[in-house]
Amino acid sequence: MGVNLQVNVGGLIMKNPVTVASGTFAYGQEYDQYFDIAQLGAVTVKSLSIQPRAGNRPPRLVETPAGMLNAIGLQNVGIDAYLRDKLPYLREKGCTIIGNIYGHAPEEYAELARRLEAENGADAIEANLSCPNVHDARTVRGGALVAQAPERVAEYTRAIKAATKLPVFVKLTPNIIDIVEPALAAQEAGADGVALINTLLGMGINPETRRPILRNIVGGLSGPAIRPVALKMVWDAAKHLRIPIIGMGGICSAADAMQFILAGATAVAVGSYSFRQPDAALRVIQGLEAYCQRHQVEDIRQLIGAMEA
């Protein structure tokens, strides 16, 4: 039995549900030794600012006994750079690309939209408002994110969108109590879609210098340990919007995939996982496919949101 696996995000028709999560999968390049990339539904890039960034100093990583802490601080190439020398490479794949974004504010976010769509550099925005391991313009009061505040996450989508005709994906924090309220302030501002979740805020200690771990003591938490945590965010969120998820956090299998899936998002990212197995996200698509075979199910959308409760 053919198993049709394209969905639509938000406009976005990807050839399947499975794209990777920004800043585990480089450009893309870095991967193609070891598959295809082009049979991934969407390349999503490193997260992309105006100018370079040289990102936080290390130690910036630190594995945990269900993931992993980071606090890379957002280091990329810039958007010159990645027009230049990154974008060719993509392209000559045939890639759908997902171009994640990053800047100091609503005016920064809205140019590199400008420019993604103007030099053909993405299909599709990732706005990036809720990374937990930069200290910069981009809080608000006091140290929240701006994807904690409600009303800055419309500010900034409502720029985004006018910006571009490019799909506009808001990726959330989910550090925060309701997870609901940024989605629908996201989706009332026009967003096309939401991308859930990024990392959870977490910290280590060497005990025996008594120092912490992380050189910016705070980073990101991912991995299988966070998958509960975001399958249930997903959950959350699906019940209340009109616009798709791509659901993240933790995926290492088709079994996870599929669990998001029916929690109702359209798409999924793999994200830290890659880096224990750099062709998970293929062999997360080939899974996905023979779970449809096996329980007979000739489109995949057909499984958004069907979770028997």
Contents of the next structure:
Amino acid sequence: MGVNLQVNVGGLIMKNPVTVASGTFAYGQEYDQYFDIAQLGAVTVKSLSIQPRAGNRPPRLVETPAGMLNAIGLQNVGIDAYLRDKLPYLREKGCTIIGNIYGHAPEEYAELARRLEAENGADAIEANLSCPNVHDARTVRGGALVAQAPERVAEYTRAIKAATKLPVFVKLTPNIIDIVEPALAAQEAGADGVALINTLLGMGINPETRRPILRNIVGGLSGPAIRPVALKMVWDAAKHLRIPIIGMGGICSAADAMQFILAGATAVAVGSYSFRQPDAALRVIQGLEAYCQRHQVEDIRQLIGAMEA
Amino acid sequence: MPYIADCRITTHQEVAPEHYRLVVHAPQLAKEAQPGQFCMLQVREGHYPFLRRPMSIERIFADGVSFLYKVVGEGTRMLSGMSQGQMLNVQGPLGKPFPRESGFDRYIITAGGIGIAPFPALADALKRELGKAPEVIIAARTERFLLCEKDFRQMGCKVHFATDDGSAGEKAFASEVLKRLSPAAGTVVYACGPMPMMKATHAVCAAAGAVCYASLEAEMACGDGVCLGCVVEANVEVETERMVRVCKDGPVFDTQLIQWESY
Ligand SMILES: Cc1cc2nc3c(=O)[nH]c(=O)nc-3n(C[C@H](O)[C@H](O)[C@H](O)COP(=O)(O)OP(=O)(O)OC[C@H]3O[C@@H](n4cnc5c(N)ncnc54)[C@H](O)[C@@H]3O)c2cc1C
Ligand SMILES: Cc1cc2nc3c(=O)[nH]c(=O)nc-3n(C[C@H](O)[C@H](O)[C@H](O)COP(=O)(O)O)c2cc1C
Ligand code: FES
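Next block, the form predicted in complex with its partner chain, ref. the form predicted alone:
First the chain shown before, then all remaining chains and molecules of the complex.
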């Protein structure tokens, strides 16, 4: 039985619903050594900023039970080097590209989106409004992340939408009480989709030295440890949104991905698990197809939000 | 090019308390591996531990490679529980090897503790390719953790010992022994061990005008340049990037490239 895996995420056609999470796949080339990355529904690139960023001082990584904490701090090559050095490889391969962007103000996001569209640098924009590892984002108090304040989500989304015709996805943080508020704010401001979730704030202390394990003290938790939290947020958001959701958070297998689709995600992203298994996303694609065949589902879209209560 | 494969464990033995040598059958890996490169080992199926563990390649044989490791936590403890005949999932070879350039007057290896791991392969290659058996300084806490002596002697290397407690060789740090060997311009030093030891080794080499290559350690998630978690700070006067990745730009660095003040 032929199975349709193609999905339309707010105007972005993906040949299957599987992408990779920003920051866990660099700009694609490294993992192309292990499998043909053009098979992915889309490649989501590491957050791009206007200027290159060196990121936080090390140590900025530590393993945790069923996951990891990172405080990379958005180290990236910057938009110019991306367009010049990284993009040609992805385009030659024929990859569908989600350009993840990060800036300090709405104007910077708008500028990045404009450049990506003008120079064919992406097929959709994902605005990272939710990185916990930059400047004043250490505390939830006062809404240090844009994605913690619905009115700022709306303001940033409007600025980006005004700058580009590409589909715009807004990536939100789980470090909030009710995910529905910023998700609705994004939708009302014109977002074509939301990406849920970024990392959960966490930290570690070495009891012997009594010092924080990460130089930044606080970092973002990812991996299977956060999957139930992510799934619940996708389910919550799906009940209230018209626009599609890209679900992520600890996805390692097709069974994990199916949970997100059943909860209401139109597409999914494999994140930290690629570090352990570089071709994990490809295995998820194969597993989703096998799932559909086993359950005699001709079109994966029939399964979006199809959890039976 | 790195690849991932299930490799059969052909030998696994304890060589000192809590120290193991593990040999895997991996012909393709053996063909491509260079001294100083490492592999990411998946010590168990499932989600715990979540990440692979980086291990230097100790020896390169015709049909496989060996690792030499110390049990320090749960991952290495689980690894030590694997037995001969079992399959181990190995990703590699990864990272940049030790440069092996002819034309130096002296080749000296300086190893602290389990930092000895990448050096049997290096000494072997230097001997075969350049006809130079390096001098080797092996430093450890105490005598029974001085590893690989026989391997080096068989290659014709001159071996010096240093222990923290004086139970064998000099009661001194590796860097102090190195200093007494009077490295100079025309000497190349290869170092691996705890960060303070490599920092001291760099200082000795810099003062003597010797070239020094060190294999650094950092916590790693991907081992292949993707996550940017393993960086160390670079000396910006030498290197254009402020952060260099231990896994991809290293693990072997010319020590002038590293900003040692942070360690
Ligand atoms: C390039 C490279 C080569 C290495 N080669 C060897 C070798 O040949 N022999 C050997 O015994 N050890 C080697 N190490 C160190 C080895 O990877 C760690 O001792 C091991 O990962 C510890 O795992 P664990 O679960 O037992 O310890 P835990 O402390 O439980 O580990 C928890 C986490 O910390 C990381 N970690 C802990 N200590 C280190 C460390 N010193 N360096 C890097 N990551 C660490 C682990 O990978 C893991 O993610 C190497 C490290 C690197 C970066
Ligand atoms: C090392 C690392 C770097 C990341 N960098 C970014 C980033 O640059 N931009 C971004 O939007 N999200 C970033 N993330 C968050 C992931 O894209 C993803 O939202 C999160 O890790 C949850 O998915 P996972 O549990 O499958 O990893 C990063 C995550 C990790 C682990
Ligand atoms: S371990 Fe991921 S970049 Fe080095």
